[in-house]
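The data below hold one chain only, encoded as structure tokens and taken in the form predicted alone.
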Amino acid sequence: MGTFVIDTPSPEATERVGRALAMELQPGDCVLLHGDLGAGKTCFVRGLAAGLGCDATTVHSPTFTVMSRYPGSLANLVHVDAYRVGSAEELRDAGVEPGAPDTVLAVEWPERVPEAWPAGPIEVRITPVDTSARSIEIRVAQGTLSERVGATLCAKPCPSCRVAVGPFDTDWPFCSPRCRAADLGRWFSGQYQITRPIESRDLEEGTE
């Protein structure tokens, strides 16, 4: 199991994590969302919708409808709230089809009916840190998807000080405004200048 933890400073950043994850998903995948009321599960689903080519502005919590469906250019998104669901049969009666070949399924409160979901789901747990910040843990079965998600979501060194910084931090790819300003200063001072003439092979390498 690959586990990735991302800290987000704002709801917008939480949506960006959802969008980045969606771009690595395939129709038939199931995303189980864990978190208390107000944790940001629906916010994360808006990001999933955007990444799948759905109209994210129409995404809302399906608390009173059990299921909402959003058509997308890459895959359809079915958003389920299982809080008031008592069995897998109730889900089927509501029209929920886990594993549908043209759909990504996103489920809030999946622990209410754990038997209803296909094997090997993507597990997302969202924990509030303060009024805006969230800690998001994503668990993916080992394999190609885990490798792709890791490449997309894992922290990388700040170009200035080499401290690890996540791709959804405010100052990405830098760890702070100070490092961003220091890098800009190096550009202005000419430290990044090319020290030899550009050759034809340099241009050829850039087109490969």
The other form holds:
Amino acid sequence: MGTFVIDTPSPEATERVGRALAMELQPGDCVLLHGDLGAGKTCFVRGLAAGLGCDATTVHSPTFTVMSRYPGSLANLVHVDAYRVGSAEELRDAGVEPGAPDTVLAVEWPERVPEAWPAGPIEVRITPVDTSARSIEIRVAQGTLSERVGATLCAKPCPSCRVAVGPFDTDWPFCSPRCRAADLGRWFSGQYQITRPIESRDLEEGTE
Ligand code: ADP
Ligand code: MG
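Can you return the structure of this protein in the form predicted in complex with ligand ADP rather than the form predicted alone?
Now the complete complex, all chains and molecules, led by this one.
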């Protein structure tokens, strides 16, 4: 099991973590979100929606409807709130199909019907640290997804000044607007020209 812990200072940062995770998901994946009321589960799902190419502005807690479906350009998102659900059958009656191949399933309060979810889900646990900070633990079964999520969520050096920047930081992949502007300036002044034939190593991500 790969476990990643990220601290977010704001709701926007929590959304960005959800968005970064979504980029690594595939249709059929299931994300189970744990945390008390107000922890930030729906906020995280808003980020998942954005990462899957759904209209994230329409994502709200589906407490009274059990399920909401959002069409996305990369995958559809089904968002379930199982708080008031008593059985897997009740979920099916509401139209939830765990493991549906064209859909990423995101579930709040999954522990209410633990038998309902597909094997090997991605588990997200959000714990409030104070009014505006949260600790987010993401657990993924060992394997390629775990490696990809680890690579996506770990901090990388700012392209301008090399300070470590996480994907949840506002100016990702830069550490600040200043470094973003400095990089743009280098583009405009032609410093990123390649003056020899392109080799395959030039196209590998993360190389300089
Ligand atoms: P849940 O779905 O877990 O009940 P919501 O996502 O609906 O929680 O609400 C989380 C609340 O906490 C929102 O009002 C949000 O603005 C606030 N909040 C404050 N800081 C954070 C943070 N770092 N991450 C997520 N939400 C936060
Ligand atoms: Mg909620």
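Note that the structure is a prediction, hence the values are computed from the model and not measured. Definition used throughout: the rigid core is the maximal C-alpha set that superposes within 1.5 Å between two forms. Positions refer to the first chain, counted from 1.
Rigid-part rotation between these two forms: 33° for the smaller part relative to the larger (C-alpha based, whole degrees).
Superposed on the rigid core, the forms differ at C161: its CA is offset by 10.7 Å between these two forms.
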